[in-house]
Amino acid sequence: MKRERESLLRPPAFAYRWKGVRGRAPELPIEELYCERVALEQLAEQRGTPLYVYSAAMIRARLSAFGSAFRAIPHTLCYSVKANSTLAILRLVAGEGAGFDVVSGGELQRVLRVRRKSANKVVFSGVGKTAAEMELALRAGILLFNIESSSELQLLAATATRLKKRAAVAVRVNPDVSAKTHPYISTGLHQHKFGVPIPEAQALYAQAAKEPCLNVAGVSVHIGSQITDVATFREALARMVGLVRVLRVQGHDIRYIDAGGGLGISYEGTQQNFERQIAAYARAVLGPLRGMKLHLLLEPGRSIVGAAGVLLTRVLYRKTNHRKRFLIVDAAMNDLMRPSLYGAYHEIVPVSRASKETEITDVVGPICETGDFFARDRKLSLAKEGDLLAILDVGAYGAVLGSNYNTRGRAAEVLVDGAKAKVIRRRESVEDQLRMESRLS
């Protein structure tokens, strides 16, 4: 029988299992880091890198835990499909029962692509809807639009009058939370662009309700993403009550409300517990919900995927300038764009690790910019050039924010599920980007 010794990265997808000695000697053993039951060293050697690699088995358990964490009232998984709208990761969700959270017509017609029935889970979110997005989402049947303006209102109903349909209507309300997390992706304070106060959002309501297209259903918060303080969602979720039975008592039927998403995960060292952490954030959402009859809608998005993914790339090269060490992997700040951005950190492991020895560097990537980097002055395995690395946690925000800077093609993507792997985005080529221009002569 095989001898396997395993060490958890993020269960249930990565995991270290042994594989061997180096040479001769039995005090060096070998672990190769695996996606379920494939190897990703195999994997990179068949598909090349950098290579996205996708675990079908961590997002069907998140999906999962959210699903019975929620059990006790009547809700909607509404996926994010901004991190990460890659259509086999769509069709997983969807074949899991989630709806989607959508805030543009690109993302709907992704949407629309993989299930059509689908539509009736959509939620519209965004401050820049332009008519013909409308269109679409009307003409598709979608479940909710969240306005943020009086003048989006004004141009939703204009639409939905066009074609003689009638759209079901939110007012994304700012409630001044902090979200306590990087200000980028912080949204849920008044000098932020999305939703609008309170007492605005009272009057945007009376003005929806004049309207014989527009239906008003709900009223929906977003206060931002990559939170871990629950509390945050239980303020928030407070001063919606509040506005709902207000909005009740001027005459308002209010079915549902939209609590969004923005449930943070770990990057740096092991995971907490999903459950456990899925199970204190329903209790700061249900908490404040309790005796309201509402429909819940919830918007995850990186608490789904964002662990359920890894960016494999090779060391190019070893450099050292003065005492400062660098190495240099095939990755780039095109590939995943998160450290660069953000400054956000993401965990560096080797794929096949034996030695413990260590060391301080930077890895950084071949663009042509001092931002191109994945970390600075980390502490690491030593690697050798041809290593294969592993940046962990980049299921979310990652491939879907790559680009083509320096004309590099955007990285293949993979989708595991058990002993199977599965590319369901190719590798982009050269010609892939030139057939999208003219050459003038």
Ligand code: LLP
Second form
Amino acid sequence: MKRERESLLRPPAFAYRWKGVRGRAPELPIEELYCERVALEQLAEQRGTPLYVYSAAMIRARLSAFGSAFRAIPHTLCYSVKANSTLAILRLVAGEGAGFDVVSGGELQRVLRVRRKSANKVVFSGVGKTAAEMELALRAGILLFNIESSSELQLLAATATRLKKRAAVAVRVNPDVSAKTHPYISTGLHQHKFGVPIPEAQALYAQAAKEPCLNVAGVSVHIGSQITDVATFREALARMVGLVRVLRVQGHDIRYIDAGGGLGISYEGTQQNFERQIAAYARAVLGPLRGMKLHLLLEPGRSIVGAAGVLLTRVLYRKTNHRKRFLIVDAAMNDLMRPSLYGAYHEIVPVSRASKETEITDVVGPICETGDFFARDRKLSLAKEGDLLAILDVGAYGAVLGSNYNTRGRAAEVLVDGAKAKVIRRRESVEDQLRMESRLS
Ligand code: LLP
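Output the form predicted in complex with the ligand next; the form predicted on its own has already been displayed.
Next comes the full complex, this chain leading.
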């Protein structure tokens, strides 16, 4: 009975619940958007807007779907910290048994702050690791360094020797496979700065094997992000397996294959069946690995947290320039960069749904840039000034890409777990921002 009164938006996290009726004939049912058992209108009243809200149930469900899809082979899930690095989210992920993929010393420090013991499930990727970052990772005892150049390998060897530590290494290979995604988040072609072409990788392995403080342990690949055609993963992994065979013949003891992250989500909300999607992804990844006796590392970010977050924002003003309509909201491109940076589409829905009337409008923020928009010429439910909107699928690369542009404080973030809603990052004040600066006199 209860189910009939709920309309699911992003199961199991976000759903509309029937609330009552407003007005007289024709009576309109009012539906209210919930995150798990928390009403978002009430939450926004308590905590203010713009407000990021995440669902713990969704994150757990995604982690567990990964676990079941890959149960056929030994694997470690290394959640990609860059997607959403809030301490409380990292704690939730660690609590579910996952490890982490980090790309900076800062991200590693976040992980260590949450759970020191997780260090042995950390992989360190990135094209520009510094000696200080390597030192931090060596002292923490991470699982694997993904190396991206010969000079980096030399620096790691020197740093490990100085510290009398041993570093497990993989070379991040650039397999020259097109990820068919946005050019800014595609990484697996020779024109990109990432990884080492397969023929050159062999020379790096030979170089690494000569260093007593380096332990050649694996191969690694990451071809891009927001990839929806899983055949691309199969192609990249098939090339990697070819390399593993060659390296083994050359005497290298390759135990790990790091398949990176990159599994896309549906921002249109059409692929609601994540289980089916992850099963297709698992088939694409596992196919080429059959019989290879490799421990698989996965670095998903967006597919774990993307659909688990919304950004709540209030309509400040309605405005019409000639015939063009605008909803000016209190969130801006400093809170959520994806539409401005990649032209990314994010569904926008009313938190209280009472009217069936729609309009074609832009949704824009208060920042002084034409690029400060969330939607253009979008058909949306008619919204009044003061109404609350939810921008969907912003759990990944949302708050983490935030800035202080126009001296706007970063938005607060809340984690919902059942009926509980906890502030996991308080709203940044102007004082917080000014504390870093001096007036010189
Ligand atoms: N591993 C490595 C080495 C990566 O560079 C990335 C993402 C991941 C894993 C996680 O990928 P995911 O599973 O989240 O696709 N800001 C962009 C996305 C940048 C992705 C960067 N690297 C966006 O908002 O679409």
